[in-house]
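Just one chain is shown here, as structure tokens, and it is the form predicted alone.
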Amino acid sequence: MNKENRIHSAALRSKVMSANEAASLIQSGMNVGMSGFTGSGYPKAVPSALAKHIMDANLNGKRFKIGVWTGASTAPELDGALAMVDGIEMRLPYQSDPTCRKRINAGEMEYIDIHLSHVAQFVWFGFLGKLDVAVVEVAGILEDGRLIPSSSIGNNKTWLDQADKVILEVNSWQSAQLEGMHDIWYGTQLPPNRQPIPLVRSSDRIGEPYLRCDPDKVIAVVETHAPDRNSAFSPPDANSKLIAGHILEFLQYEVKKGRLPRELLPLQSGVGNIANAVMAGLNEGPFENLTAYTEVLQDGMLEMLKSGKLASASATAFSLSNEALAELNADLARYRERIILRPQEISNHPEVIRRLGVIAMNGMIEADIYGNVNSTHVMGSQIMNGIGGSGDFARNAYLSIFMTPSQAKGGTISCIVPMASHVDHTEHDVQVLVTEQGLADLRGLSPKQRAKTIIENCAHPNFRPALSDYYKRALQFSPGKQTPHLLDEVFDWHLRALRGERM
């Protein structure tokens, strides 16, 4: 398929039209939800071409808005270009884009920070309120009118159901040998009608292909050849590799005490260095036939699956560097038998990650004493990106582990603090905690035996002595002693960062 002949459908062809045209369709005040994840398969024409609309707009006095729901954090032609213009009244569900946390954080933009397994359902009970536009890119349209999805799937499925009507970007750029690499299940129901979702191996296939939308709905096709926003990934670190190095020990321990298997149990893996660190040294490790239930597969799952020693990887996102998405799309034909992309309802369900046994390795920016993660706030009131779908794999995993390096900001800051000054994951949800000091193994321990535990492994030398001290006199002057705090100075380490001290 070329670009010459991505649209096979003679009703959808007849409405092709421009991006500003498309774009003017969209008005103030709608809902739009738009396609996208980490980067991949986001509508790249007609965002860029209704920021304009909006700037022209503000320009003549109009205040023009919309609410901008996606699968998870998207590009610049999409968040950037829209928040730059303030042109987006309410974001969800997760964001990574500058101009929007600038926003967000100054309060000129509304922002619900969402467990993406929640979105789609959210959307289905009514939740959210009316979906009005979806703008959602595909790879090429069959003559039926069928969809070849792109190189994220997302909330696509959800939005091409549920929006009123349809904006579609053909992007003659994304591979044509994407076509049959997705696995779309429709069997989505509202309660008290839900059946169980079918899929008992990470390997599974348990729907279709191709998504379904309703010709009458679709009002704009437009033809785009833009590539997607790869992101770039540093080699790792020494403190990448030392966490890495902990992970792959403890897991070669559970192993040993036969508590996993020798292929160990399906891989999640959240976006970032470490986690890139994680999969090289998995792949230089002991493990083999190993399996990947995630939500992106990113530049160190792509290796594994190169060497042999990932059998398989099911996401609904790639999130690979230029030099990994060359290498896939030079050999998609061959990948695209052991790489499954699915809706984030599915790849995100805690139904179905509670039967694989999912191993989940998320990272955080701080945790506290008693195992408290806090993943998405810096100093407790600051968005960073969002809770993503680390929410959905923690509750759920058979293993829930958070790894971040022990001190931030060159040293002045300790990532392991008395209380976390926000949590998402609360140390009901938290077993494994790893810095490059050292592993805690947190199951079936007390919160005093947590915070013992933590301290002495995970704190950085630096700022162990001070934590000790605390949780010494906590243990003296806490009124009570389950969980010992001083909470007149929980916070003393976060306000000395924020006049500018050493935490």
Ligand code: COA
Second form
Amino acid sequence: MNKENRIHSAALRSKVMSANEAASLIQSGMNVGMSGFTGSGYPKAVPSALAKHIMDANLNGKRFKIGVWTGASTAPELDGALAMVDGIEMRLPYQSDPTCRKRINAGEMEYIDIHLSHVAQFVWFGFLGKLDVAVVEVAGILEDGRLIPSSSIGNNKTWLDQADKVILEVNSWQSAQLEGMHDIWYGTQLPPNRQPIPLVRSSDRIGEPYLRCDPDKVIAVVETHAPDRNSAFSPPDANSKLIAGHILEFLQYEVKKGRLPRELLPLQSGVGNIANAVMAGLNEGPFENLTAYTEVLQDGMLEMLKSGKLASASATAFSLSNEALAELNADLARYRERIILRPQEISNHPEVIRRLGVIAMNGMIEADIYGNVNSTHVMGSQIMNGIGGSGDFARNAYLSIFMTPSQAKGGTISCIVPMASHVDHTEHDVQVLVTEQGLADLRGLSPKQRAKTIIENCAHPNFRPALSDYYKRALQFSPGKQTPHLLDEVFDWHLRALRGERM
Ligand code: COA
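Now show me the form predicted in complex with coenzyme A (COA); what you just gave was the form predicted alone.
Let's see the whole complex now, leading with the same chain.
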């Protein structure tokens, strides 16, 4: 293990201990605010040590469960390890861990899916109860005790401010050159004393590069040298390329129509392979001098920064493959000039997103013929991941785009359905739907006009006739003609899929 000294505060150096000792300071029943966002900047040692304590307690017949609050998804060493030993009573917000997902869907773990911009303020408002401990990864500690943030910021500022006690993990694997990349704004207030957030360009810096932390609250400092999750992205498949192509064509049309400037408006790109493919498409497209005001910086955006297509990017976290990380670290001093990591309450803030006029592009599970979008629940009841920041961006964006392949599970399931089995984004927040089949521009259309456009442009040909048939009969027999539906058959498609039949 190659540990360099990253702890320059004598007071905090005196609190260094093992992960095992630090974990023993966390008691059953506590709410623990952990760092971590989309597999970066999460604590690498204390959660796994805590999982061992929980397992020991369970073997001795004792119940040991904690509340786990994070920025967003973490990694197997945190969510996976704690879920494996059934140590999580309540999890919030976004997660994507398979073991967590299994426990949540089995009814063994409570899960609150909150808009990511809401989490910090809900804690400040006292809506979620008391935060007992913060466990936060940092890249280093300055002599005066200020903290150099890690590869994500997420809710760390709030955890450090609000928790009674703090455990710091100082990870020397994170590049020391991260110092200076972050922008932590300490101007948030509680209503009625709130002030406008002074951010008018996506690349503005409005705060300071360090996190503040009361050293008296720090009960342990743990040194680590461990990598982030850094999962690889699949190369864009045929469907993702088609989706990216439709979006590019649409954006070019909008520029031609004078509804978007030539360098577009700040881009927000969601999680996953399709979002990454759209960035790859933009990287080869005609637009120059682009900007990003987003939540997660994935490989595709880093490529665009490298090529120069993207002038700057603001996010709250990285989510990179190993190759992209190597590229970033090799030239971090230069990238640092053009990348800003902010707290998620700012990266996802409705006020800022609305002001900047963000172009939001997010994935979805299904949409219905009227444009209501389900981002989170398979067949209406099984959580996939969570709403993440998609709602923060969709409602407040200049343009809100949702994308998905038109079919799932080998063509047995249509991602365009008569009625969404769960709604995260209502028809009012969805302006454009895209599948590999095409793009439906829903702006200025009534529900009936939307239905025709979505079925014609986005549905797979295998499902289009059945959707058209449903819509025509709904038009004829629905008691209301504003948003026609046949309530007695509206979920037949899902019921068939649940029985293992084709939708
Ligand atoms: N019915 C059933 N299952 C479906 C489905 C549908 N209509 N649509 C997708 N799925 C399944 C896929 O088969 C796949 O399952 P698998 O993992 O067993 O193969 C899984 O859902 C993921 O789908 P995929 O096509 O790989 O999409 P993705 O990686 O682009 O993820 C979301 C799509 C919706 C799950 C993802 O975008 C998400 O979690 N979104 C919500 C949060 C968000 O938008 N965050 C960004 C804000 S900044």
